[in-house]
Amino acid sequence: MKIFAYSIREDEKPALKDWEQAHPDVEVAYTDELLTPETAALAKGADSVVVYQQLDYTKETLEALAAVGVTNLSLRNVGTDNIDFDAAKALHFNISNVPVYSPNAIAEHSMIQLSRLLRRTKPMDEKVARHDLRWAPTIGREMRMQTVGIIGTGHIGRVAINILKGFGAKVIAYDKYPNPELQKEGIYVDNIDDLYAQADAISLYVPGVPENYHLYNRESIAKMKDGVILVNVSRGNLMDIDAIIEGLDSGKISDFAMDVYEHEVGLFNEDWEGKPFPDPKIADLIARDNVLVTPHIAFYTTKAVSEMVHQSFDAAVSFAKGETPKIAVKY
């Protein structure tokens, strides 16, 4: 059996080596290049391919892969919104993703960023860096004094709720599909507008499907409390960045943390030092002392990377054997 992997990073190689040692009967080859119509030929002779990229899996890409005899595609990530499923179905592709690799990694990052905003660590760090060791006027707020709204109570949202409970914050939540255990605790509001009206801070944990497009928008922000804190470490298309900037300018939004961006492909995970920065909106946000921007790193922990590698390669083997892994994508 042979598996070919695309876009393997240096930080993934230790996990990949562990997996290979546990599967001596599987031949593994890989490249650091992305899967494209041009690089699909590298997988010739493989039974399955393993991939991770923000680049679209277009009809042309899938056709090129099928042309070399490969129709088993295992993603090392959660998101599947960049796959042309009509083409995948026509070409009879088997597809898997890694829906749960480390909810803690993402939930922890979101709550760390919320804590940093409350304690104003960005302006304080900047003061200390220039040897200004005065406290005032950089005064913080306590998490336990906040009502925090959680939108989406799946694996990640529930970890975030537990973290908030540890801080002593009041938690309210909204989910189209409520969790029975959380329902017993009485933390759900009746509708999302109630959450907007009550929350001092709001964090998103929902997928970037069409029904969730731009949850943070002019209309929803207008329904929120004055001085609300917003956090988004989920998907970039959950927020209208122009509405966010307007809210920050007016003071309606007091603080904002983002780890994802609707137009992050080609911007995030690139070194722009000493080069013209191509996105004035993100440059503006980075410059603000009440905004924290991270480049899609919430998932990026040793545990999460290991799980993404191991689960995706396990699924690739299952597909090659004619089996259906538990993490197969149904479409």
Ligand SMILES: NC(=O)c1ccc[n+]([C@@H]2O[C@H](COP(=O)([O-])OP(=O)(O)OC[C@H]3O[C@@H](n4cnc5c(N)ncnc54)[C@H](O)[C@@H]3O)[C@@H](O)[C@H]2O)c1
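The term rigid core refers to the most C-alpha atoms you can superpose between the two forms while keeping them within 1.5 Å. None of the values given here were measured: they were computed from a predicted structure. Residue numbers count along the first chain shown, from 1. First, how it differs from the form predicted in complex with this ligand.
Of the candidates A304, M239, L35, V231, only A304 lies at a hinge (point where C-alphas switch from fitting one rigid part better to fitting the other better) between the two forms. This chain moves as two rigid pieces, and the smaller piece turns through 11° between the two forms.
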Second form
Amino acid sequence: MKIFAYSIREDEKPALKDWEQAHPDVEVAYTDELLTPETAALAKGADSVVVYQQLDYTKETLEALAAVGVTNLSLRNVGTDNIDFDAAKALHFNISNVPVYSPNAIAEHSMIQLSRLLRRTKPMDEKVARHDLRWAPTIGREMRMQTVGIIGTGHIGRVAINILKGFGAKVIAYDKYPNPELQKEGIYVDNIDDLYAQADAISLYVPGVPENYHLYNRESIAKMKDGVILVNVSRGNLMDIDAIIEGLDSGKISDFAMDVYEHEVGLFNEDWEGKPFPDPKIADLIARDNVLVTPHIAFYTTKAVSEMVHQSFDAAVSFAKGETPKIAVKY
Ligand SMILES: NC(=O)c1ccc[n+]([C@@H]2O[C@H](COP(=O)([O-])OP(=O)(O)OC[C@H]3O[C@@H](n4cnc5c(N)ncnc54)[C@H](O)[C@@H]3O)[C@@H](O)[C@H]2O)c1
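For the form predicted in complex with this ligand instead of the form predicted alone, what are the coordinates?
What follows is the entire complex, opening with the chain shown before.
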């Protein structure tokens, strides 16, 4: 059996090596190039391909893969919105993704950012770096004194709740489909407006589907407590960034952490050192003492990367054997 993988990064190689050692019967070949109509021929002779890219899986790309005899496609990431499913269906592609790789990676990042905001580590670290070792005025706040609102209690939201319990914070939550275990604990509020009214800090763990578009907006922010802390590690389209900037300017929002941005493609995971940011809003946010911007790195841990590699390669093997892996995409 042969598997060909595209756009393998340096940080994925240790996990790939582990997987290869555990599967000596499978021949693995890979490239750091993206899957395009031109590079599809590299997979000739393979039973399945494994891919991770933001570039679209177009009709032309899928046709080029099928032309070299490959119709098993395993994504190492979650998102499938860049696949031309009509073309994939016509060409009888089997597709898998990795919907859950490490909820802890994302939940931990969000709660680390919330703790950093509370303890004002950004201005404090900057003071220490310029050798100013005075305490004032950089006084912190304690997690156990906060009521933290969690919107979305799926895989990631539930881990965030456990982390918050460890800190001793008061947790309230809202989900359209409440989790029965958490319901027994009585942490759910009846509606999202109750959460907005009670929470000192709010963190989102919902998908970026159209119905959740700009969940953080002028109207919802107006319903929140004065001086609320907002965290978004989920999806950029869940927040109206102009409404957030207005809230920061007026003081309605005291602190803000974001790991995602509606216009992050072409901006995040690029080196802008010595060059102006193409987006003045990001430059403005990064310059603020009370804002933490990270470039979509919540998922980026050794554990999560290893899960993405191992689960996608396992699925590629299943497809090659004519089986349907649990993580096959139903379309
Ligand atoms: N920054 C990163 O690196 C990163 C990595 C992975 C996932 N994410 C994002 O994290 C988010 C959560 O992922 P997950 O795996 O926990 O998802 P999940 O599907 O397990 O849980 C989502 C939950 O949100 C609830 N929900 C949906 N819309 C809602 C709404 N309007 N109000 C209240 N609840 C609502 C659902 O009922 C569900 O319980 C997703 O947006 C995902 O894209 C970010």
